[in-house]
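Take a look at this single chain, the form predicted alone, given in structure tokens.
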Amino acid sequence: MAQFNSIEEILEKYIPKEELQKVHRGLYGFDIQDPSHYLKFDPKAKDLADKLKLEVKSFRFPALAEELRKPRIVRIGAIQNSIVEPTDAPIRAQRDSLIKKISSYIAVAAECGVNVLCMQETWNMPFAFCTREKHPWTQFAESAEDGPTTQAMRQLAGRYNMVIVSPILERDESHGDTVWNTAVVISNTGKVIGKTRKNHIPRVGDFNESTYYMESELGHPVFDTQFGRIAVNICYGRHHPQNWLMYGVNGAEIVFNPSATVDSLSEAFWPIEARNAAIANNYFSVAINRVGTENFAHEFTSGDGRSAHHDFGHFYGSSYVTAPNGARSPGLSRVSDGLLVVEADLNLCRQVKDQWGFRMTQRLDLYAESLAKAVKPDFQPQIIAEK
């Protein structure tokens, strides 16, 4: 099936300009044609991106000026990418080609002034979990603390004074060589601050990832960095509102959602979930999706009624950022590698809390009590019928 580039391009092609402004306000919360919402980069950044054939988009979320607090301006970066080598190439060649590619994209991000950056889910390998084959794919798993991917990202983080969130397939040698879906958080000093793991594991058709790794036992950590308090809600966790909630309860100001999802499955969900989370929890959410179609040598099927196939669909990119007031950036392309750079004033998080009072009215005590009852074997739903 032929792929289109973006929703924005279709809207601009068919809707008259005066009407398009109204459509944009309804869809994005802003008139996205207003040039004041976009950043200007040094020509060197554009030249480098053009050489790499990397789409670069930007957006700016303003906040009110305050008398007692200075603006907390942060540039957030999100990278979506396709794989480089075919999936039957040697493992080292696949991994190293992606490290080289993403390193060049991070150089563009640095030229654009990015302070904190995240890549897509397991960015340094194909998304092979659909195949359910353990080998050769588990060979991509590496130490979160000192594996080759983390070592490369540590060097770049220190070089560019940039916090880097690097989602990888982790090999935990301290606990029986177990495998985890992990995001490594690297400080702008080049040191590993810590890691977080995927809390919810899909068992949906080809996305039956529990054959590789299980649910995290690390909770909902928030990492205090020079550029704000950040958290990582990996892929399938975005379908669970409680998961988003807990990062907010723990004080996150920016929550990244590195993902891998295909057009035949989830595209109706994609523009909604991360946006809802930003609104409900008063933080910036960053939705990042893989791009391209990945083909595998052996056919596979997952008991979902589909015939055997060599790929499981088109990863549709469309990465975007939402502010706590519900306004969102335009998305990156559905078909090409891209870097999204968003300038945000983190003061907006508290301003929206004050305006809407969601934290003050959220009744955690009520839901904690109700959920404690709901998980018990003798639970009865609170349903009242006519007598």
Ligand SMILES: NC(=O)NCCC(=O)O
Contents of the next structure:
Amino acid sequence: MAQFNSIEEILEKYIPKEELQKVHRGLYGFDIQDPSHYLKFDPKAKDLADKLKLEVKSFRFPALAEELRKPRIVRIGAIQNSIVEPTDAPIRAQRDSLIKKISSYIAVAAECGVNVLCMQETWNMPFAFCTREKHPWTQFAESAEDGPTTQAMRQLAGRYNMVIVSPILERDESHGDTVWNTAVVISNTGKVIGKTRKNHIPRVGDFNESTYYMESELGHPVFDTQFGRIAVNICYGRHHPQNWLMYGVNGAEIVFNPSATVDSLSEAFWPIEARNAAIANNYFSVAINRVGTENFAHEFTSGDGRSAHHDFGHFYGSSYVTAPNGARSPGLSRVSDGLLVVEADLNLCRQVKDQWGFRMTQRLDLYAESLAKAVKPDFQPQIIAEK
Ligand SMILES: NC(=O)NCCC(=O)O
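Right, the form predicted alone is done; let's see the coordinates for the form predicted in complex with the named molecule.
Everything in the complex follows now, all chains and molecules, and the chain you saw is the first one.
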């Protein structure tokens, strides 16, 4: 399929203006052409972004004014990016060129007033897990706490007073040098608050990640930051509603979904899953997908009938944010690097909980009892047939 910039662009091109407003309201929950929903940035931010050819999009989610609570306004940032060096370049050159590029994007995010930012899954390397090659790719794995990527991000977090979520390939030197798919959560003070790991590892298409790392044993941590309670649901975990549920049960107000997925597999799901999670759990979800096509020297197959090939297909970007009331931002481009800046009043989370009562009516006790039965070896599905 020929690559195109975005679905939004096609809609705006072919739908008459008065009809377009209805389409937008139905698709996004807002008239997304209403200028009051967009942020104005300092010209310096725009100049910086233009120089870097970085698409910058914004959106604003208002909440009701409350008498007993002040608004809790935060600016959430999401960065999607392609790789810089070809995948056969030296490892250090590949990693350091990405750290340099993303550091320049984070400088733009700072100019846009971003308070809490997340990058895509394993942002500092090519998504090489299709190859099933251990070498050279596991050389990208580094200490979550003080590897070169975390050190660089810690400096920026402190400099810009910004919480940074940095999804990387982790080398756990304390436990046999094991590799994990991890997101490091760095405070706006520059300190590492902690880390979370990918709970669900795919075995679909070319996503041969189970060759490299196991499912996380860290549960569903929520990180209490100056800019809200945040959690990270890494990529494939977005297909598991229970995974989203537990971040909500643990009190998350913003759940990032750093991802890497391709148009031949998941694009129809993409606008649905993180959006539904925000609706069902009354928090903001931030879906961030890698962008671009990455070619690898040695052709590979994955036993799914396709002939040997050198790439995953197209990572379609399309990052977007959904508010607890189901309204969503326009997406970033399908084909280029981008920064999405969303201004949100976190008070909206509790306002929607009150309005819809999902947390009150959630029946966790019923699910816990049913799931406890379902995991037992002698489980019998509850099927009732005509007598
Ligand atoms: N990175 C990753 O988990 N991708 C799996 C494919 C998908 O979930 O769309």
